Each structure stands twice: as C-alpha cells, then as structure tokens.
Amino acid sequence: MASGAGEWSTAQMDDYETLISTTDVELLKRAWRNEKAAPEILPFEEALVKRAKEQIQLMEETVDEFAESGHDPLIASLYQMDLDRAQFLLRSYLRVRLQKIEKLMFYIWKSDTYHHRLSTEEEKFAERCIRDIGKHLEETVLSKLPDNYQSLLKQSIISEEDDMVPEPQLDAFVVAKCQRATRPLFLDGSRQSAGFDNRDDHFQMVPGDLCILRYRPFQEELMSGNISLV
C-alpha cells in the first residue's frame, strides 16, 4: 500500500527544510548571481523584488527608529549592515538586467519569449533605447549609407535574418551547482522521457554537484530551479 500524505520521503524533507530556511535576501543573491552568469536576460522576479522593497523600507525605518531612540550603536550598525547588503543585492539585479537589455534590445523586442520576461519599467527602458539608439545612428551613420544598406537590423537588403542583431550565446559554458535532482537530459538537449537507453552523452546533476557546461541543455533546469548558476 501506498505511504499515507502525511509520510514525507527523506527528499522530500530536504527540500522543505531548505525552503524554510531560505530568507528572500539569499533568494534575491541567487536571482543576482543566475542573472549575472546567464547568457540570457532570465523571468523578471516580480514578487521577490515586491518583497525585497517592502523589506528595505522596514529595515530603513528600524535603522532610523534605533538611531533616534539612543540604542546600542553595534546593533544599529548591525541592522545598517544588513540593510546595505539587501540594497547592494537589489540594485546590482535590476543593474544587470538593465546591462543585459542595452546589450541585447533588438533581439529582446522581437522576441515574444523574452519581451514576456520584462518587467513594466524594463519595457518602458528597452522601449526607449531603441528609439533613442535607432534615432542616433539614422542621423549619424545610416542616412549615409547607400539604400541598400540603410536597415538597423541587416547588414543589406538582401540579407534574409536579422543578421546584425546581436543573439544571446545559449551554448555558452557555464558553472552550476545542482539544488534538486535534474531530469535526464543528453547534452545536445534532447529529453530523455522514458528512462535512459544505451547512448552515453546523457548528464544527471544530483544536490550538492558543481558543474561546468553548457547553459543550453540545463536551460530548463535553471527555470524549475533545480539548478543554480554561480
């Protein structure tokens, strides 16, 4: 018979101890640092930056509140400790996106994929460097140009692709370190959907591996958070 709902596996325990013990600033230095290693600009952490804020502003009140009150000045500047390093966290996130999204914009906008992936402020700055950058090289460089080679996009007016648009590097290496069993994935990306066969490029990361490869075939991995980039 089937173990009741109540009995919980020894994985399963794991994986809830470890989600009670994360607090949303180690949350926020993981989102940091897997969009800071990804070749790609990663899901907007909608919630998890609401949260980060709402705490910011309380620890701001508290530091203010001690500073005023004649506290102990070590806790106070425990408390300014804590608060620096959640606003450091926070800005160097939204930082990094911003750098991603000056780097890849026109490849960004013309991707449902990764135009769903911003956030509203993000699309109001995308939005207005391709205006503003379309605008620049109009005046500057293209209008000069023979009409053939007039386009932002492509290199003539021949060219099939967008070919002068820059594309995130999904086969890039990176470094990984497994939080939750991965499934079993082969390395060019395929899925491995019935168990593994004979082949012997398929790749499994179990909690507690670091790892480097390629950012392709784990792509999945990191957006279940069963993978971690660092």
The other form holds:
Amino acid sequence: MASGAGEWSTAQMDDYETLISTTDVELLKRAWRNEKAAPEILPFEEALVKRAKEQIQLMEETVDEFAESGHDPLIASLYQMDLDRAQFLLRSYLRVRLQKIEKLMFYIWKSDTYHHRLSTEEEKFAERCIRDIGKHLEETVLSKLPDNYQSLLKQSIISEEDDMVPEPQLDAFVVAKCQRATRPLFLDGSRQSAGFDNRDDHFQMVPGDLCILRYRPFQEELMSGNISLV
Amino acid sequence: MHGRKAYELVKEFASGEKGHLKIFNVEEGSNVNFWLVLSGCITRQRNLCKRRLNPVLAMSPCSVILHTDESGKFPESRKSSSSGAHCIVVPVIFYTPGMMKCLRGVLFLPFIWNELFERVIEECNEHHNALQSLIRKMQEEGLEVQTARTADHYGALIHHLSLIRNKRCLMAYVYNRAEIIRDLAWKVGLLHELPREIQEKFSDSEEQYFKDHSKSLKLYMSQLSLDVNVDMVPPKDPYIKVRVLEDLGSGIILSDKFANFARHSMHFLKRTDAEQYIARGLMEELTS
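I've shown you the form predicted alone. Could you give me the structure of the form predicted together with its partner chain?
Below: every chain and molecule of the assembly, starting with the one above.
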C-alpha cells in the first residue's frame, strides 16, 4: 500500500493518515465485516491479526494483574468486557474464513488467486478438508459408479472442465459504505474509457454514502479500501 | 397421501429425539388438519431452539414441509424394459431429489436411504451397460460415435445424461449431509463426543468424516493457539445467568471456583465458562 505513496495527491495523503490513525480494533472490525458480507474469500490480514493477537495477550495480562492486585473490580470487569469483545471479533473473523473455506474448498484450491489469499494455517486446513471430503465421497458414491464417472470434480470423463465445483456467487448484492471518494463508477463494472462521456449511468460515491451494489464489478474498489461492506 | 407420509416422518423425528415433537394428534388423511398441527409444532420447535442453545435443535426446521411435498410420491423408477435399439429409454428418477429435501429438516436424519442408494447405483450401472452396448453397436455398424446422428447416438446420450444426473443427485445428497456434519463438528465435535442419538444416524464413512474434520479443525486451532469455536455469539456481558438442566455434580471447576451444579440450580457464571455447557444442552441461559 505504501509503495505508491509518492504519487499520491495531498487529499489522498490526508486520507492515508486518517487511515493510519484508525485503531487496529477498527481495522479488524472492518476486515471482519467485509469478510462476513463478501461472497468470496478476501486476502488474509496477516499483519493485522498478528497485532490483534499481541494486543489481546497484553490485555489479558493487564486484566490478570488487576484481578491479583485487588484493584477496583469494576474497572477489571470493564477491561474484561473489552477483552471479550476483541476476542470475539478476532475469533469470528477467523471462523468466517474457515467456514468459507469449507464451503468453497475446491474452488479456492484450484484458483491461484484465491489460493494466495489464505494464511499458511488456512492452506493446511483447506488441504485436509479436501482430502477428507474426497475420501468420504469416494467411499460413499464414487467408487461404486462406472469407471468413466468416478471423478470428484467432473461429471464424467468427457467434461472438458471441472463442472462439479461449487462456486461463490459473485453477483450477489452487497451493501457497501464509501470510505474514500471513488472515481466514477459504472454499475456494470466497465472501466472509465474514452467514450465514457456519452454514458450517463455512472456515479461517484463520497465518504459516508451507502449503496446496494452487485459484488462483482466493485471487487477492486473493495480491495483498495475505497468502499467497505456492511 | 402426503399427509400420511409426513406424519410418518414426523413420528420418526419424535421417537428419535427424546420426544420433543410428541405433542400432537394427527388425524390421518386430513391434510388441512395436518398442516395446522405441523406448523404449530414447528413454531414450538423453533421457540425451543431459541431458548436452548442446543445446536442439534437449532437447525432451521423450515423444510419438513418441503419434504412432504415430494416424498408423498416416491414412484418406482419407470424402467421400461429396454429393448429395441430405436426405443429411447427414459428412466425418470423422482426419488433422488426427495432425498435432498429431507436433509434440511429439523433434525439430522439417519442414513436410511441405504436401499435406495443401492438401487440408484444399480441403475447407474444398468445405464452404463446400455450405453456401452449402444456404442459397440454403432462401432460395429461402422459409424463414427461422435458425429453420427442416428437413433443409437441419441439413445446413448440419454443414458449418459441419466447417469450423470444420478451421480449429481447422489453426490449432492452426500455432500449436503457432509455440510451438516461439518456444522456439528464446529458446534459440538471439538469439545466432546456427539450424543448417541446423532451418532446412530451416521453411516460408517460419515462417522469417519466427522472425526477427520474435527481433527482438521483442532489442528488449525493448535497451530494458531487460539480456540475459534468458542464465542459463537457476540458477548454482551461477561457474566450470564444460567440454569443447570442436568445434574452435573460439584466436580466441575470453573475459573478456580467450585460450585455445586445440581439440577435446576441457578448460577451466575462467566460467559466463557458457561458456553460449552450451554452448547451441549446441559445448561440454559436465562434472559430476564
């Protein structure tokens, strides 16, 4: 993200600073919400998760200290509550991802883009998932079918591509909130081009705007952090 | 007819799961009455789910109704004895989608379709044999299998399509059950053994799958040294009020504190401590 910082305009610089100033909790919350709402799996926020884990550990120590030293129990309980919430957020984030992996494992596994979005642990998990379900289906159904029909991913040997793989519904509608002003967008996702003056169906989102959009055309905006899902 | 079938189904649920559904009298043959009673049951059941965080009961009960729509008519597959190369055989299988619809029921159903399963597999093999013989016949006649547009070609095509349809149905059935199993692995499997009533409903391979999947989840968590299967609901208060539903005795230690968890006693516990007992249906949360 920082690599392009030199070319950024001042307005964008300001935005970048406000982004930096937002706390990890806020960032984690946004990552969690995006992950929950997006139909596909998003890139793993490795650094963020690491920081969150460290902070949670720190908090745990503080709470323990409070409990031991017999400080005001009310404050200890407030800390505890905060800690619980942070933990929930982190766990839920990881959980949502795992559940997505479970659901779309074959699809994720065979596409490089998705594959790179997983953390190392998640990758191992996905691998095991595929192995287990493969074994299960093999035992129950596939081994009993005629030879040409035993593939797990294809309906039969003559299918040219894998046609038995559940895919994410990228055309699903999502509710998006604008974080930073976007360039003019088209509802069908086409890029700004020479002929774009002739078209009047484009729109621009300003921070705070709430729109219901189809997911697929706005993937990039989401990845760049211009919009977030709610 | 529909009502009858559904009635049997519900009866099976009732006897299978501690009689949670045993609260109605169904006059057989009267459909209207049946629907009323059934929907009453479902509402009751749903409330029950909300009240107790019991994961087994918490599955959405919506499609008991769906199931009865189709299962009322489970026809035998219409296999006209296939003879004559020009006769296109169309064995229609109505029952495989029926299998799907019972999956999302209130409760996990046993792998009762064994016989049916065998029959579908058998049918697949028949299709395959017919397909092979048609292809052989075409080859003997010296026709190009891919390009010739004869009656035999279309016959073979139909056999092929029926076969992959059967395959899809079977796979979907098993896959959807696997999804429910994964769900169970998340909710109960990681901490404890599954209740017997559920385990009985697994097929052998499914039992293995459940174990394997729980293991994968556990491995992930140990690598991360973080339990992801607790904190299923967003926390509101660090402490909650619970009532003990089954006698747990005083052997349990929660965060270094002892308490006698006799049946029906009420306690004010840390949410994180109580959660696992709630998930197993041993305690219930009291909401004021």
